[in-house]
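Just one chain follows, in the form predicted alone, and it is written as structure tokens.
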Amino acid sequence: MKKLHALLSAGFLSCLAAGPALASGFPVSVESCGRTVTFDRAPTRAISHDLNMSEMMFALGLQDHMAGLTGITGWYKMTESFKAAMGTLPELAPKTPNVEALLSVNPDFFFAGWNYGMKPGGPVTPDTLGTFGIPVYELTESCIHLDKNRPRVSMDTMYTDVLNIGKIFGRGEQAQALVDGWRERIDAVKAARVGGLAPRVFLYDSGEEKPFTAGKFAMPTAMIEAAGGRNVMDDVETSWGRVNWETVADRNPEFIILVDYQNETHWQDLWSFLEGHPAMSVTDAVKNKRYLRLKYAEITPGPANIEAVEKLAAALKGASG
């Protein structure tokens, strides 16, 4: 990191200039999965990975500081609103990018995460990109793949990323205003909750032999709690992973979140599978047809989490018991 910082300092200190990027003051340092990354000026050719991280960038109006994005159309369709925000920015890779795809646009920043565009020991990491002078900010939710002692997920997990991206791009005040507004909306959801037990909620992403779901460190656990429920898999010591159907059925979820990959039939196929599954078909959620369809961007850390919590809270009313 010292080498990277030196490279950045040498390249950027001479470029400090008056303008919006200085509004929050530079240099700035942020914590990224236990590393300290320092920026002497705002990046001007950033790349973001995946829908959720790109939407964080868009929420701060950073398109003019971007050279492209990666990892979207290979997995899901873009919404019309996302396309409008993306404008003419190119998608450099439909799924996980390689180093060559990133270097093709001469980037000066990469916003990604572990299992969100990077894999531990893989070809694209902060270390490998650091040799090209490209700093990386890692999605906080994904840090659990490097450090098993991370704190449990909360809404602050997402807020932290937005605030840090704001600092990196000299938009600290704008980021703080966004987060303040989101906190007010989540507080309003909590204030409107009625008493009683928290409904038992299961998130079903994919998989038939073993379901892929959200554990203790994944954003949906925080969202479900903010909405007044409890993730029945909140003791699984990972962010996203596979469990077995017997455990899920034993915990008898009262409500199920179905992940919508915006590919026409995915969420419907998930529900049809549950209705035909011997163990899951007799759970309270399936018997009573209690489910909510949420888009991928709504259940991964990003601005869409806020509206998703509001939708989930409304759907959970009356689900318990």
The other form holds:
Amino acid sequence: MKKLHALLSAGFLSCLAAGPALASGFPVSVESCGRTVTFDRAPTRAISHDLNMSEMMFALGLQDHMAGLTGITGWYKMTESFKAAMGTLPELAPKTPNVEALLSVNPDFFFAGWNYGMKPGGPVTPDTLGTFGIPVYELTESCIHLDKNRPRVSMDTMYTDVLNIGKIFGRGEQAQALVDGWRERIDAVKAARVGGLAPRVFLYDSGEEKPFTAGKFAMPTAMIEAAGGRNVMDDVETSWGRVNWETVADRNPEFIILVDYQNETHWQDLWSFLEGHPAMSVTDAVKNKRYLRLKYAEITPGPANIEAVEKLAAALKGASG
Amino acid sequence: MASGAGSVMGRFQYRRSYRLLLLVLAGLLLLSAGFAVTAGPVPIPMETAWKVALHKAFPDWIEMNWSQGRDRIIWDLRFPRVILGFLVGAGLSVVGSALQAATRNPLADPYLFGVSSGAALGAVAVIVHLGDFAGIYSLPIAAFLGALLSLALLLGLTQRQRTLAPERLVLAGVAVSFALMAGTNFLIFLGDQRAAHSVVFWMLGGLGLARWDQLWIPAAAVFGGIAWLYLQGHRMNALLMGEETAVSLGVDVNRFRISLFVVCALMAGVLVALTGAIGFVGLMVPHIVRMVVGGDNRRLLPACALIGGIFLVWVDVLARVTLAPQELPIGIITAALGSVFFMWMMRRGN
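Can I have the other form now, the form predicted together with its partner chain, not the form predicted alone?
Now the full complex is given, and it begins with the chain already shown.
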């Protein structure tokens, strides 16, 4: 903590001294879940956790600055393109890493999130890694687990992370160009939208007794809105959580997103469960067989969100007609 | 166990007043169920809720002026759920009081014997490794087999002893419970996020899986079990008076204990397989009922069934409406109420 604090104030002072002329140069400061984290130079031995955050790093071509990944193969199968982007980078832990696994590669940066590799009060947090001088940047979507007063999710929630990672690695312009391109694509989706009411969409991740879904602070709510729909569970004051079938059925979704955990049968099981459920089977979405499979990396904040929004918008067009 | 409640007991000493109590409880049960189907995260007017039921019974009398979705919510989700709530509350309470008699231990509870850990192990094994082997019945069947496994282990552990001492039974139950819990947690560790999510259900319970076409299973288990236990009421009373007394009254103590135990485990296994582990009900309800009707098992069991059933119907209403549209696992509420109840008992004991 002390070291981090010294780092912070040093960074702050040098910022003042250098003035705005060197704004894109180092040291840079970014906000991470309400903390200010300062970097004197770009990390060279970074570790990223989970598919979505690693894909953000890859989108900026940061493989040369990385020492490894965590939390990929323990839960999902890698796609070919992910494997190609990963190259020879080692996976330090297939699931949630421990401090030792991280320290083993002598890292100088960790990119993870709350309930994405870190747990409040757990062994791996910005505090515990701070004692080893390893700065942490936290996934913005996940800050809700620390602070309940966060703004509602939007596409900017994901853009912010890419822009901040760009800044941290001295690739601010590249990140800005990437985000500008994404904004254009999302604007194009919006422009192509036909008027009328936003279709009611429900995201079904898992769970039979109670469904596990995305609430007000989870990325899919922003994606559904960008695609022209409305998440029927967008009033649930959580990011990811359990709701009950009665409410979902009563809100009568017209379209359902099934989370595809890449084991081929999961999404089929979800769909046949919905078709067999007494109340869900009479919703518009199930009656009209309107659904879309999206992969885990597509519904968690990351570059894959953009194409997923385009896919969803195309699929929703049929649903609203 | 019922000492100190004598004065209250005295009021219901007579058969007639006991029958009156059962009648009042049955009335309360109907009222509670009637209210419970109108309560839920989706606000549906009480009138509509009852019209739906009447429409099902007499389709010609009442015109259907509500959506098909609401019809399904009331008739296919809430009605079976309330009935399942009653069955689970009644079953667990009766199992609790029978186990308390069998072990002469006032803290005996279906979950003290590893039934829930066994059920969770079976369910998680299916989710993580085995996959569906019997369609929608895969999880309940696996959970039930897991509960039976806990029973088999328990009987195996206690079989060697000549006499089945109650303390050994309790200790063996705790040991089995921990062993199976370790197995479950290991499988969760190996598995993906879905395994971790679903284990919340098996550990804390919920009535959301109630369906009309499955209700006959817990109904048969609960009513069959209660009937059998009721017929053994006098033998349970003898057991409570002490082993020597029981033997002198012609009860084969060991055999009787084992059969009591098997019946209780079967009942609890079926319930856990459908609703996950709902703790403290089997522990708390028999204590309350004993204060009112006394320790005679033939009076205790029917009253336990009714009060336990009413209790769980109301707890489920709380679980559904407290955080709507999210749903609280029901076991959180029963555990909270159970702990408050025991603190109150301890203060009262002092």
